[in-house]
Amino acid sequence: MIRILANDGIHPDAVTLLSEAGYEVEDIKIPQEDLPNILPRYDVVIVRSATKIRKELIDLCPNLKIIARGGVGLDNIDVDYARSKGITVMNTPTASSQSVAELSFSHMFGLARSLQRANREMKDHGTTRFKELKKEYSNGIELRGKTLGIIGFGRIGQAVAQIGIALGMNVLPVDLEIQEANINMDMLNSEHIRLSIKVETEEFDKALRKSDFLTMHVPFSGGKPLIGTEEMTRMKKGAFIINTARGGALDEDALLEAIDAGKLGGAALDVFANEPKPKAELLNHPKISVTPHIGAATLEAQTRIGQQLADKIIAFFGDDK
C-alpha cells in the first residue's frame, strides 16, 4: 500500500480522494527535527513552505517516490538531488494564484485608504477622536489611474495585472523571460462579454521609476534582495512596495529606512525574511499592512491544491484498490 504524509496540512477532499484510490493518508504534523526517523516510512510527502526536504532528509529515505508541493515555490526543496535520485518533484502553479492575487489587491486598497492603521486607531480611539479621526484619514487615494508594477509576469503576475486592468491600473509587468502575455478579460456567468489584452513587459527601470504601487510575485532561493537601498532610491516618492511573494525578495530593513525618511509611502508584507518570527519593526510599523503568509490560504484554492496533488500523485501510481 502507498503511504503518503501531508505533514503541512491537505484538504479533506484530497484525503478522500487518495482513501479511494487505495492509499493510506496521514494529515499529521511531523516537527521538522523527527522528519528522518519518521519519513523513510512514506513513499509520497505532502508539503507547503514551512517543511524543509534537503538533501540530508532525502538520503535517508530510499522508499520515496513523491515530493509534493502544495503551491507554486519550490525553495524549500532540493529539487535537483531530488530528481537526481530518481523522485518526481511536483506542485500546483495554477491553483493559487487567484488568492494570491486577491489578497495583492486586499492589501493595496488597504494602503490607499490607510485601513490598518485607521482600524487600529477606531479601535482604541474611535468614541473619543471620531471627528479628529475622520480628518486624519481622508486623504486617500483611489487605485483608478494609478501605475502597477508587477514584479514577475508568471500566472500569479498575470492574474495580478487582469485585476488591475479591470480597475482602470496602468499595468507595467516585469520578466526575465515572458515578454508578453494574453491577459483574458471574461466575464464568469457572462456569455456576452469577451476580451483578450495582449501586455507587452517593460525594463525593470521603467517599472521602479513609474510605478504608485510596485507589487512582487517573484521566486526567491537566497541572495541578494531584488529590491534593496538602491532600487528604492530609483522608486516614486510616495510609492507603495506590496510582497506576497518570498521572505527576503525585499531588503526589509531598506525598506524601513526608505519609509520612515518619506521616500515611500508605505508597504504590505505577507511574507519575511525570518519566519515565523517577523521582526517587530515591521508588525508594529503604521504604515505597513501585514499578514501571516496567507497568499494561497483560501478555501478555493486550498481545494483546487488538494484536488491537483491527489490527481497527480494517483496519475504517478495508479489506482491501488
Second form
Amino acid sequence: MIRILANDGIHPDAVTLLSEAGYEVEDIKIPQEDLPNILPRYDVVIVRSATKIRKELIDLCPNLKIIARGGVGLDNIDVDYARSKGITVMNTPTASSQSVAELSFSHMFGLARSLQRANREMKDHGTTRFKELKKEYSNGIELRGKTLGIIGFGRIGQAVAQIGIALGMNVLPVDLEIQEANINMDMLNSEHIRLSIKVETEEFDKALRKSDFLTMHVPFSGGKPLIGTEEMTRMKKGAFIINTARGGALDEDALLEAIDAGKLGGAALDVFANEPKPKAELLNHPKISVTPHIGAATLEAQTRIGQQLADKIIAFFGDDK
Ligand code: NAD
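Mind pulling up the form predicted in complex with nicotinamide-adenine-dinucleotide next to the form predicted alone we just looked at?
Time for the whole complex; same chain goes first.
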C-alpha cells in the first residue's frame, strides 16, 4: 500500500480522494528533527512551506517517490537533488494566485487607512479617546488613481494587475522575462462583457520611481535582496511596499530605516527573512501591517491545492484499489 505523510496539513477533501484511491494518508505533524526516523516509512511526503526536505533527509529515504508541495515556492526542498535520486517533485503553482493577490490588496486597503494601527488603538482607547483617534486617522487615501508597481508579473502579479485595473489603479508591472500579458477581466462575471486588457511590462527603475504602492511577487532563493537601501532611495517619498513573496527578497533593516526616516509611508509583510521568528521591530512597528505567511491560506486555495495534489499523486501511481 502507498503510504502518504501530509506533514504540514492538507484539505480533508484531498485525504478523502487519496483514501478512496486506496492509499494510506496520515495528516499529522512530525517535528522536523524526528523526520529522519519517521519519513523513511513513507512513499510520499506532502508539505507546505514549513517542513524542510533537504539532501540529508532525502538520503535517508530510499522509498520516497514523491515530494509534493502544496503551493508555489520550492525553496524548502532540495529539488535538483531529489530529482537526481529519481524522486518526483510536484507543486500546485496556480492554486493560490488569487488568494495571494487578494491578501496583497487587503494590506493595501489597510495601509491606505492605517487600519493596522487604528484597530489596535480602538481596542485600547476607543471608548475614551474616540474623537482624538478620529482626528488622528482622518488622513487616509484612496487606491483609485494611485500607481501600483508590480515586481514579478507571473501568475500572482497578473492576478494583482487584474484587481488593480478594476480598482482604477495605474499598474506598472516589471518582469525579467515577461514583456506583456493579456489580463482577462473575468472577475466582472458577466455573460455580456468580455474584456481582456493587454498590459506591457516596464523598467524596474520606472516602477521604483513612480509607484505609490510597490508589491512584490518574485521567487527568491537567497542572495542579495531585490529591494534594499539603494532601491528605496529611488522610490517616491511616502510610498508603500507590500511583500507577500519571500522574506529575503526585501531588506528588512533597510525597510525599517526608510520608514523611520520618513522616506517610505509604511509597508505590509506576509513573509519574513527569519520565519517563524520574525524581527520584533517589524511586528511592533505602527506603520507596518503584518500577517503570519497566510497568502495561500484561504478555504478556496486550500481546497484547490488539496484537489490538485490528490489528482497528481493518483495520476502518478494509478488507483491502488
Ligand atoms: P511565477 O513564477 O508565476 O511568477 C514570478 C515572476 O517573477 C516570473 O514571471 C519571473 O520572470 C519574475 N521574476 C523573477 N525574478 C525577477 C526579478 N528579479 N525581477 C522581476 N521579475 C522577476 O510565480 P507566482 O506564482 O506568481 O509566485 C510568485 C512568488 O509568490 C512565489 O515565488 C512565492 O515565493 C510567493 N508566494 C507566496 C505565498 C504566500 O503565502 N505569501 C503563496 C504563494 C506564492
